[in-house]
Every structure is written in structure tokens, then in C-alpha cells.
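Heads up, the chain below is alone and in the form predicted alone; it's given as C-alpha cells.
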Amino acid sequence: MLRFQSVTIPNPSPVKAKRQIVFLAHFAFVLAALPLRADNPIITDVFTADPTAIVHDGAVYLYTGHDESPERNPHYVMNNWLCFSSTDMARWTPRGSPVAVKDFAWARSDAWACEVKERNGKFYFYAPMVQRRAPGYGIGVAVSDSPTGPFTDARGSALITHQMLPSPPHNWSNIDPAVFIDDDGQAYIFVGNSKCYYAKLKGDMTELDGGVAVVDLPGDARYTEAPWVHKRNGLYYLSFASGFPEKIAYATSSSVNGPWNYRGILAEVAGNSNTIHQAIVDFKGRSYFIYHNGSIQPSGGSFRRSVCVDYLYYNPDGTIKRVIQTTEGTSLPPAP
């Protein structure tokens, strides 16, 4: 990453100040010529976690857990999200924080991995707490005109409560929403930490439509946690976090419902983190896996992390090549 140190240069006479003008607009034209840098992790003033992405109106908005532990006696310290923008995949803008569990009349805390979606000009937010009046999490879900906030409850109660699952096996099975909209307008929400479930959700994006269900994976498969579901020339992919430490795999189906065909790993253990999440997006003709690590030394680790960006790339069948994690992130030319 270039850095440049100031200095103060004297009055100089004309032709010397004619010749650092001349010298300086080179410079410049040298500076917009290169490559714009994003090495991983992408965010180094504050440690983020669990992305999540959207693409809307030219620029991703990334979206993200806000990892506030000790350095000493660590543990999971999360009281609000964050959001940050970039029409480049490069360049990142903080947006602020869009909304923190405060806002959530009805949750107690632990602002754990998020979700946002765009429908009909609205967009959507959901998220797992810990409940205040009900053992376990719940997904609450609120609403904004702007990707950048601020959400505000759309319901004043959980859209999903840890009470609504089949045989849940522990408290915290109710987290990590993913959100999918397929082509027919219909929306899924899939949540779930050692087992997966999943739901329609009505036109409102604010209420289920019907009950909740179990996915049914593969046992090789080892869900974990984190799912994220897309869609690409008409084969659907599930990604997970799988087993512990976690890495990410990925099954496909040729329907939303399934039945899932396991694919097996897509990303190894993530650098000094038990955990790692994934978003998948496509922006100006590329493929992003993005993704956290604990990377950022000396403090980083699994109750600090950072999130980074890799290419993704697809194999002519449909499958998808395993992610190589790197420190250079987008800043390395892509793949031909």
C-alpha cells in the first residue's frame, strides 16, 4: 500500500514553479493509473465480523457485526452492526451503525450475524438476539427507505422465536438468518446453528407464511451455522459453516425445497478464528466471497475479527472452485 510522508516546499521561482506543476499533474496521472489497493482485511480501524452484502443503485453495501471484546478475558462483546459502502470493491466508506439491539424493545442482546434485503424500495434488516421475556433467540426484523439506515422494528416482537423451531437442540439454535428471494417473487428465510430451517415469508417480508422446517442436509455435510443461499443459471446453493473450527461448504439443488446434493468444502479455516461466515455477491461482472478472519495482530482472534474479500469463481458444471483466502484480497489481478 503506497503511503506518501508531507513536505513543505519553498517559494519557488517561476520556472520552478512551472516545472512542479507539470511534475505534479504527472504524479497524479502516475497515481490514477494504478490499481486501486484492498488488501485483507478490507477494515482495520474496528474489528467487524459476520458480513452480509447487498448490491444496490451502482455500490455494494456491506453490512456487518461490530466485535467490541476485551483484549484480555474475551468473549463474545456485541452491542450493534455497522455499514460501509464501495463502488469499487476497493475503497470502503463507513456508513455508522444502521441499528444496535437497543433498538429491539424486545431483545435483551447480542447483536450476532445480520441479514438485509431490498424489496419494493423498502429494505429489510433481520437479526437473532437473545430474548428478554423467552428463553433463547429470536429474529427481529426491521425496516428502512435507505440501505444506510437508520432500521427501525417492524414488528415490536421476533419474527422467528426459538419456540417456533422443531426440536431445536440448544439455546442458541435460532441464529444467523439468510434471506433469498427466488425468481417467482417468493422469499425464504433459513436460520439455524446445528441444524438448519427455513420458511416462506409473505409479500411484507415482516411475517411468515406457514411453519418452519428442517433442511435436510447430507450428514457429511456438518452443518455448523450461517447459511447463505443464491441462485445461478436456474441451480440453487446452499453454503454453511461446517464442523469446528468451521470451514464453509456448500451443497446445490435444483429447487429451493430440495433435496440438497453435498459439493464439499469452499473455504478453509479462516486465519486465527474458530468461526467464519460468508456473504457471496456478484458487482460489475465479478464473483466476491466475503468473508472473516482473526487476522488483524496483535490483538485479532475469534472475538476480534476482520472481515476480507476474495474472488469466487465457478466451474463450467456449475460448481464452485475452492476460495483461496489471501492477504492481498481484490488487489490481486482476478482469474482470466
Ligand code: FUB
Second form
Amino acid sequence: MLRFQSVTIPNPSPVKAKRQIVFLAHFAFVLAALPLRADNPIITDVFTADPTAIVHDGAVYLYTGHDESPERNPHYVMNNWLCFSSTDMARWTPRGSPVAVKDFAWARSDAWACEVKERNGKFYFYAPMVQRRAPGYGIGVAVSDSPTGPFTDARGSALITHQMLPSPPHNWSNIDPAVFIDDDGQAYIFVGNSKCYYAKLKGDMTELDGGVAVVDLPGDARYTEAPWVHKRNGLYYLSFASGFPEKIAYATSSSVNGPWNYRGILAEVAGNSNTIHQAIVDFKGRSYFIYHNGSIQPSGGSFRRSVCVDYLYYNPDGTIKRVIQTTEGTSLPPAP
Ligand code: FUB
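Can you now output the form predicted together with ligand FUB? The one shown was the form predicted alone.
Then the entire complex follows, led off by the chain already shown.
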């Protein structure tokens, strides 16, 4: 970050004053042409985790979990979600909390990784929460007319319950929803910890269209959680957290139904955090990798995380270059 001290200029002669004005104007011009850097993490006054983002009407809307765990408490404390917006991926405006666990009568706790998608002028919010009346997590869906909410529970019940998953490995299998809408309008929801699952969504985005199936990934992919599906030039990409501490790995396919071809590591372990949880978005001609780390000092960590943004680059053959996690973050292009 650049900082300047004020300088007192003694009463100059007219010639000197003109030179000083020319010098200052030149200096201001050079400054304006320098790229403005975002700095990672992008939000430093609250702890943010598990990012997801949409592009709407010339802006990016970023949704995050909200880590409220006290220092040295080795558990998540997460009660609501937060929203931020930006028109340049560098300056972020807080938009408050669009929804909380308390807005879902069937849910007890754990505002874990959310997902938001826009369809037909409405905004759909998906998130896992611990169910009140049955073991495990349920995926809730809420709806709003605005990207910043407030979102209202669209069903009064979970869209996917833990009990709907085929052979869930444990009680927190039903987490981390990611919604993908294909070019033909068919929407899919992916979820899962330790095993990846997916299901079709009906056009109303609030009901499943059929059952929940397992996504078949090779063992060396070491799938942990945080699925994210996107499509580019006809190729489907499924990225996900792999191993623990987590890296991000990815697979590709010519169909959203697979088979998935494992492509290796996309991003290394995040600084000072066991989890990393990615989202990938394109905005104004560039691709971005949004994730969290635990880098805020002195008290950041695996339960007090912070969202970061870095560039994502593709190779000519469609594979993705490994993401370089930076403290500088992304930069605004200089003003034209
Ligand atoms: O924030 C709680 C959990 O940690 C998320 O659901 C996972 O993706 C991991 O980031």
C-alpha cells in the first residue's frame, strides 16, 4: 500500500511554483496509471470463509461464511452468511448478512459453505445446516428478488436431507452445495464430504428432479469436499478440496454426468488453514480463483479464516495452470 506524508511547500517564486505544479501534475498522472492492488485477504474486519460468487448486472456478488470462533477454540462457530459486492474485484462493499441459520425453522446450527445462483430474475441461496429433527446435515434453499437478500426459506424443509444420500460415510457428508446450470437450462446440485454426490434440480430450483447419485472420482483424486462445477469451451470442470489439509484438485469431462478425468492439483494448501474452499468465476474477461486461508495475524487460523482472490489461467489445451496464491491479490487495470 502506498502512503504519503503531507509536505509544506514554502512560498515559491512564480517560476518555481509553475515547475512544482507541472511536477505534481506529472506525479498524479503516473499514480493514476499504476494498477490498484486488492491485497489478500480481501476482507480484514471480519473473518470470512467458504466463498461463492455470482456475476450480476456488472458486479460480482461474493457470499461467504462468517467465522465467529473465539481465539484458540478449535471448532467452527458459524451462525450466518455475509455478502459483499465489487465492480472491479479489488474494492469490496459489505452488503450485510442476507440470511442466517435462524431463518430456516428446520435447522439447528452450522452456517457452513453456501452457494448462490440467479435464474429468471430470482436469486437462489443453498446451504448446509444441522437438521433439528434427524441426524446429519440438510441442504436448505432460500430465495430473494435481490442478490443482497434478504433470502426466505423456499420450502420450510431441507431440499436434500442426510437420509437421501446413498451410503453417506458419516454425519457431515451432506455439505458444501454447488449448483451448475448447463447451457440447455438443466440445473444440477453437487454436494458432499468424503464422497461427492449430485442430483438434477427442477426448473423452479427448489425441488430435486430425481434421486441423488454418487459422482465417480478416482481414488488418487482424494476427494474431500467443496465441489465446484463450471464449463468452458464445451468442457466440464469439477474442482474440489482434496486430502487434508486440503489442496484443490480438479477433473474434466465432456458431460456433466462424467466420466470424470482426474487432472491433478489446481491449488496448494492455503496458508495457516486446513481448508481452502474455492469458487471460480469469470468477470470482465478474466478468470478468478476465490478461496480462503487463515493468514490474518495474530489470530487467524483454520477456524478464523479469510477470503482471498487470485487470477486463474488456462493452458491452450484447456487444462488449468496451478493457481499462485499471493498476498498482493488481483489488480485493477489502470484507468484508460
Ligand atoms: O466452513 C465449514 C466447512 O469447512 C465447509 O463446509 C468446508 O468446505 C470447509 O471449508
